[in-house]
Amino acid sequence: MSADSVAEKPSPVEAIKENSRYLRGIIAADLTTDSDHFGEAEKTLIKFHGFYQQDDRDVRKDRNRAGEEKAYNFMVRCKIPGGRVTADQYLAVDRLADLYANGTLRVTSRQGFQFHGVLKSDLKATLRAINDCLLTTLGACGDVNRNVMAPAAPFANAIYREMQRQADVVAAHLAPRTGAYHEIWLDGEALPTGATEPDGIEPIYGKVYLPRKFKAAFATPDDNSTDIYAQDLSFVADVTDGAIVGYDLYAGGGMGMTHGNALTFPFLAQAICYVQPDQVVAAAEATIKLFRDHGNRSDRKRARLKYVLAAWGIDKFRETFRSYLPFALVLPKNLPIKEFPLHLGWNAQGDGRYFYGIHIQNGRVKDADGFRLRSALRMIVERFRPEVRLTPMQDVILAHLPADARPTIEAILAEHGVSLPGALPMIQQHSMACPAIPTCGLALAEAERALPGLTQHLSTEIDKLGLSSEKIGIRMTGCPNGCVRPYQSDIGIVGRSGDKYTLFVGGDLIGSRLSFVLKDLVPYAEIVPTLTHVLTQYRDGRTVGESFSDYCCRTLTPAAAH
């Protein structure tokens, strides 16, 4: 039952999801045809196969005049938990992005990889080569857990490389285990036509699957980089003596929202109980098991397990995943967080090896204009063999390093025209940005191309007002779902419709707090003058040592004193 008072119909996704035949429906039948695009229930089914239907928008109208369908085309997402890749999978990646993409590839904000533009023909042949490097895209999208996320930086103690091996354990325990996916693209055998997989087949998640998309992530108090109190379940690991002891567990956290619908909103996970090492995979299960029963599955907008938790309360939420746990519900210890790393540069690993930390602007792996990005990135990886991290910021960690290599990887990335991470300025190398507009269909405003010429604007401005030194995050979205969290950075810009913007400010580099609207449907040209105006005051009016965003709180809003 819903957490929400009134029952109401279940919303049509949930039937598209029943009489799926556990996520089959005719997608195998629809590869066979000339069509380059998928029927509505089928756009459902695949994004639980790792992928979405989308278009160009910059040429939609152009040929809606001319009375042409949609320029159609994929979004492919691998799932890879805690960012992980070996260099023969990230050589192979880099070769399928010429091979069936648009000659890019993109760090997610989830340490995953996205490749654009895939076209259906070629969608087969695209997911086949992506599982035969051994990762996959099953899960990567779509009303189940995604990718599990584990900071990033290789350093070498038990404390990592424990959380990396929780995340591995926690995304197998909660992948899919329908046959569907390697039926349909790996050839797999096929099931008789007209039978279904037994109702056994999904003994987490069931025929319907979850209400909606369903977040994971470890972290330290020292390394809150993956965003715990975005999540949906985060695990905070407790450590003594240089070993991790038991974790706090978080539950209910999630950022999207709809513009002028006060029932949707961000919301901050919360701490639930703390668990045993040997506990994290039963805890997770129950997590998403009361999501399962309880989240809505009437309207998406409010399907989140962060709705839950805001209807309940913590201790009717407490009471009801006791139920769900197989050992006794122990109460958190609220370790404090406090940092939110970014691992850019020269790093020691404690190893005697090392690794280099590399600014990725939103994400986006390219060679465009003088700037060989992706071209470095081969050479290096093609030379050093370097295992390959993505990071919760987009950005890109070479591990494993040999002391004597920094040298010849700056060298290799300033032949190619790629700054420095010390040469960034403090607010590009904390920002975010998601694709949004030409190919994400629910943008309502640019993002990913809009944000750089934005932080380059402000960057000078900040350097004017004496304040590069100071580390300000800003993150921006092309519509309110916050995809790069945006409700938590010190600026959030948060596309309204056009060229216009919510401008939000508040929140705080380790993500505890949520932000709140300085001005809504502010124009492009005008963020910038509206920023400078808010940091000007700043650097007037800060106490010693106050963050940006504590000034904003204390001076902008009368909810600063709570």
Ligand code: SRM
Given for the second form:
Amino acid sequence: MSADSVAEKPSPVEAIKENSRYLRGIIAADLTTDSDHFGEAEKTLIKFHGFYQQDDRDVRKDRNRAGEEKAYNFMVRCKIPGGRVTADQYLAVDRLADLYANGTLRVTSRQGFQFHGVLKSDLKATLRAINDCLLTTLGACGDVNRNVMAPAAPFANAIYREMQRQADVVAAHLAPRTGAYHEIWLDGEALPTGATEPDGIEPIYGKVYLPRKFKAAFATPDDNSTDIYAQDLSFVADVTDGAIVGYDLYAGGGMGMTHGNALTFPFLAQAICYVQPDQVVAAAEATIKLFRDHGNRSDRKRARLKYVLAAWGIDKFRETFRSYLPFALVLPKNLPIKEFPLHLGWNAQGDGRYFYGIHIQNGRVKDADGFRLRSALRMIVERFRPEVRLTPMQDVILAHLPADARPTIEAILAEHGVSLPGALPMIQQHSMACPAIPTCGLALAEAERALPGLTQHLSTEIDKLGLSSEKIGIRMTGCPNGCVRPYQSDIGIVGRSGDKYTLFVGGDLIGSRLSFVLKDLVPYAEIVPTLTHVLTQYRDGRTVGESFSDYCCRTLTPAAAH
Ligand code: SRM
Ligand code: SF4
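With the form predicted on its own already on screen, would you show the form predicted together with the named molecule?
All chains and molecules follow, beginning with the one already shown.
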């Protein structure tokens, strides 16, 4: 029984899942046809296999006018717990970007890699190559647990190592167990026509999987770089004497909303209980099962765990959760979350080695004109063979470097036109944008292609105001789904339509406060002047030590969104 009484007729996606024979559908047969895209049901099922059907939106109108079909292609997403890849894996992924994708790699806001522009005829080779280097795309998308996040910094201490270990274990435990992926993409033995696997094959998910996506993360009070308040489930480490002795378990966070639909909203996760380190996996499974049983399977816009928590309130949520736990529920300690480090620049790991965090603007690893970031990273990885860590801010960390690597690495970056992290304006270091147009089918406006110009312009204004040392974050999305968590940022710019955006302010740097609407339907050209006006007020009216977001919350009245 869903927690949500808004609508009860199952959405069409439920039938697609139920009839899919554990995510097979007719994907295999569809792959043998000449068509460059999948039919409706398979379009849903392929997401569980880690890729999305898209079309090039830059040419959509012209092709439509010319009576041509859309220019179909696919976004392929790798699921990488904690964003940790070896040098060999990085180099393999980099090669695939040329072989099968559009020559770029994209670091995602959940520590994954995405390829864009893959053709249907290349999907099998792409997925096989990804698996050959021991990465996977299974469950990177779809109504299952997505990539499990953990702080990316490779500090050589028990805390960071343990969070990474737990992220790996939780990811493995919650991965789909159907043989469909292996069978279709890796030439596993096919089931006889029409046959299915035994019902026990998915002991956690069952036949219809989850009502919607589910996201999990680990953090410490000093490192909330994984934005735990935006996650369906998070574990905040309780650190005593340099070791993790337990976790506060948070549940029910999420960002997605729809303009003009008050039934949808971003929501911050709340602390539900406290668990011992050896109870993490069972607690994750319990949360998933609660969501499986009580999430809304009728209205996909309201099908996230956050709506269960919002409808029930924390007391009922906790009581129900208690019945899913195989151990007694202990109330959370409410450990105060204090920091959101970016991990950029040169840092000591604690074992005599160093890590270097490189800012990747909007996560896009590419070569373009005088800026050859992709080549620079490849050269550095080939030469120093670092472990590579992808951060939840779409940045890259090169780990386990010797002290004397620094001058060479910095020289390689400079020769390739890549600015060193410390030379970037503070606002750019704290910036993210989603892909939006031309790849995202849901985008209402530009984001990744619009933010660089906007950040440059805004940082000039910030310099003029004497605010360049202030840590002010900016996150931009092409629609209100919130893929770079814009409602937790000092400044959020959310696509409305064409060149119009809703401006949000008031989120804080540690992600613990949702922002509010400053102004709706702002044309792109008006964004910087509008923000500069507020920044000027901040410079002139702030109290000692007051942050920009605190100032906005203290002095501004939320505007209504249309
Ligand atoms: Fe997202 C859908 C990209 C992180 C909330 N997201 C999409 C799709 C797949 C569009 C679609 O459904 O057709 C986008 C593909 C665009 C493209 O061309 O690549 C897309 N989301 C991304 C990425 C690549 C953004 C980025 O710039 O990095 C991130 C991939 C993460 C990963 O590796 O798994 C990404 N998406 C997020 C996050 C942030 C997070 O997870 O911490 C959120 C907000 C948190 C949350 O889930 O509430 C997020 N994406 C959504 C939603 C809103 C869901 C909802 O509850 O309503 C959608 C829409 C949907 O699912 O129908 C969506
Ligand atoms: Fe697409 Fe919207 Fe997500 Fe941006 S926020 S990637 S436009 S779904």
